[in-house]
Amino acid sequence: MQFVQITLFILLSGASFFLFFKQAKVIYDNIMLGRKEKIHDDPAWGLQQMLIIAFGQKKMFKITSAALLHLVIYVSFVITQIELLEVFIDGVFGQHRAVYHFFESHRWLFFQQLYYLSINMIEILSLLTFAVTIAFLWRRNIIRLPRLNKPEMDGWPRKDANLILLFELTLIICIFSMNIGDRALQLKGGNLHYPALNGGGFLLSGSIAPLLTSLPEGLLIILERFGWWGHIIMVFVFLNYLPKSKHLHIMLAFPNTYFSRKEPKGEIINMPQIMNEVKSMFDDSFVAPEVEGEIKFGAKDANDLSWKNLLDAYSCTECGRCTEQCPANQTGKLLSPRKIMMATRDRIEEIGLGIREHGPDFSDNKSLLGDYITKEEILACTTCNACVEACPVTISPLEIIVELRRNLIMEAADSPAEWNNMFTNLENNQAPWQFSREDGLNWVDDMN
């Protein structure tokens, strides 16, 4: 029997990184069909910014209700990794707690202490999570949270948020079941199929364990394993379910925010090819660099994009505060950030999807500026800056929304009546006012 268990393990552990990695491998391809940008040559700098931001949560903290709640369930992901640890070591050898055990083969009475405490530490958090969950539940469905039932979420993102609440509800269940099990066996005594624990020690599992006792030890043992084989394969399913999720930000957080540019928040970075011609301009001996393949100014479709504006799509959790944050959306027009950022992913999956099954030359004669992205959408950005502000991993939707106007303007010259003006202005009198520069100034004579 226990042969079985561990080729089972072992099978389910395999298929379940191959499929996982499988899927990663797609997602790092489709990133990788942006247009190549180089962000910053600093790995200190960088590694600053993924462990306050990232790893320490700073900006999470804008909204402080939310953040306390998200901190909880963040930190119990943490340290439940231990535990988990601990599944994958008794799962390959078929042994049950055999950290505990080898500790206690060496009488190493410390960390036997120390291991019951993260046990009990582990137990407690699995408990607020518990509840934290109900509340994510009860503000996402009961109250309706305004900046969580936007009209993109209608349809799988409402469902996928949804599923991924019950994923860890049914993942905490697991784990008190294995607990409570293991617990009301060691009270019970007698012939075990494993060795038990010597001293207890589940703090809240210990509570409940004994009014279980009087149940038949088959019966317990079945608790005991339906809650460590529940508790493994969620773990698989949650692996494989993360990278069609918006909870793949659990990852790509990390990465994303080690790129985040140095350069100001919000500043709009100068197009090399205008940058070029205005300095040949200007220096008769400045040389230009040779573009290879074809001059695009600004991007029409996803693959136009940088990798890093690709790689802050699929880093998006979908939390709607650039949304909420946005001046634009709060006075009832179309653009919403978290929109942007959704279609952007959706197209570059549709792109990727479409060369790996028809070839690199694959065309559906669809972008995302027209078709997931409207005209209206992002000529009502006003360039504020809130939404990148906003962002708790550093995610820019205004980058992605200047390159769209950059195309719409330079490439489609299809702009307002009213941008025209102010364009032709500009280049005639280097000002956005229609008087030439020598006027510029005529308005302290008539002050005085």
The other form holds:
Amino acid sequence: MQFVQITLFILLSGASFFLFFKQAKVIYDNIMLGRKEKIHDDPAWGLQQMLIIAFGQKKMFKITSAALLHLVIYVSFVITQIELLEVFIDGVFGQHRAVYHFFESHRWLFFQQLYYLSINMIEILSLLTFAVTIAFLWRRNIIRLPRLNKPEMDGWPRKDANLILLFELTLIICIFSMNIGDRALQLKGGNLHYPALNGGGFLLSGSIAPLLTSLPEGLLIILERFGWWGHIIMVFVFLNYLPKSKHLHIMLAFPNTYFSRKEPKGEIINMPQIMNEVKSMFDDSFVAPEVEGEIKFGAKDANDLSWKNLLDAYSCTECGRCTEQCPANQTGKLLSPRKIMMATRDRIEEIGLGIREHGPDFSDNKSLLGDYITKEEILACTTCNACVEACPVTISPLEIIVELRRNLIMEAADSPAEWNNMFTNLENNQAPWQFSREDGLNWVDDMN
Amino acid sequence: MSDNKVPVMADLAAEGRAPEILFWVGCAGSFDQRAQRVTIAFAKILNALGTDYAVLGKEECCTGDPARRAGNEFVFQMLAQQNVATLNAYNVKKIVTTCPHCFNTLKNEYPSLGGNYQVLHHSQFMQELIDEGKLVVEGGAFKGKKITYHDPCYLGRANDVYEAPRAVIESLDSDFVEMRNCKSKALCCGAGGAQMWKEDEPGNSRINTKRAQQALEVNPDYIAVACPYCNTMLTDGVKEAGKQEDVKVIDIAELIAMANGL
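Let me have the form predicted together with its partner chain next, following on from the form predicted alone.
Below is the entire complex, every chain and molecule, led by the chain shown above.
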């Protein structure tokens, strides 16, 4: 029986890690389909951003209630990884609470106490997380918080969000089932595989276990095994579900905040090719450096965007804080910054799949601009930076919007007529209106 | 002060003089009737302070902000490079401007085109002088008046300047009150990103209508602004609400000029 379990465990974990890395490689390749670009060369600053914003959750606290609820799940997730280590050791060696018994056999009292502290914390946090998860389900489905129920959340995105929450509930039930079954077996005694821990039961499971000691041993073993296997299987399911889900932010929030832009938020990224072309118009002696490959102005499709924009898209957990703050969205326009990110991710997935199946020249006659994001959406943006400011993981929907606009205006020449007037005025009068520069000082006459 | 002169860069250069500060007026400040009054108010403040400054006048071009944000990088580069050439030719070191869009572009976008200047928004300029005791604001005119302040996106979120304009307003002997959504959470007036030059996309209301309503919620006597476009947008929004007789939209430079009888 032991042998079967060990074999099964090694096979399952091997398969799930293999499948995960395969999926991770696909995501990496998809992100690398984007335009190459150096974001910054300041590792110390990048790490600082990661520590403060991703690890320290700083920007989450722009909404205190959501931040506190999220913090419970986040801390709980991080701490639970400690127990996961032991689960792996037990699984591979067919042991039971191998870490604790290792400390015990060496009489390392301090570490035994630390072990109790960890598991007790996990139990308390798990219980809290259970409550928070219910609260999250409640907010999303019963109260129907507006930002979680915009049109772009219909269908898969809403199911995705709810599935993750249900996975979490299952995982927590398994943790308690495992600890309670284990303690009840210890109390009953007589089963060599479940020797009693000399510190007694854990805080929560230890107070429920005594009620179950009258159950038959076989049933308790099933309870414990169900919990143990259920726990680890849920971890494997999670691992392989992440790459398909919005929940990927638990991993990508870290690199994404590391690669935050150092430039001021108000700066729109320069286009050196156009800068050089204009420079050579003004200055005959200036020779623009040769550019490799075809020059594209802005982005028509997802792979015209920077790799950082694509990393942004994969890091988005669709919380909708950007859309909630967007002035265009608040006044009923079609634009939703969250949808910009979701569409970008969907499209790069599709391009990636196409390239893997049909080679690098894959084309399906679709594009991000037009088929996924409409002209009406990007024209509604006021570039006010509210979406960028609101994002807890430093995503910029604005960068994508500007890149799409650049394509719309400079490649597709599909500018609104009023903007064409403005451009003409700027070219002829160096002012956006039809005033002559010669009149630029007329206001002085009104001064006295 | 009946003889207000405004020094022009080219004239000073012809005399071999280089002023300490360039006052960047901006297109709205030069041509828009409402914004011209803000330009005048700020020029009067500069004159009253005896500031060593000049304007570019006919040589000033649009910074290119609306072109770049609308996606027309060619037009942006044409304007920006022309401006950088002019500014560098006059060896300009320090710029003050009453427009947050000009402020942002000059400060953040010109360095990669070879234009490096110390750029101040007029709120920062006035705050500095108030702190140093050089600009003494006489309170009387606004005593007991309720003033709220609307953060321009390109001053606030884009450049994290939140306190300077507030410090300027608080130098008046008035009753300052914040809107519900202020500072980094302030709602845009609706003009940025070149929206000023086109009709809104279809929706259920205009952004400036909504922002004006938020401002009117605090029952102010004045809605202080620090951007010519916010000024236009909020003035329209207040009009739409039929409140233009009771509530004035006013630039912080005008507040100071009025307080000091300039």
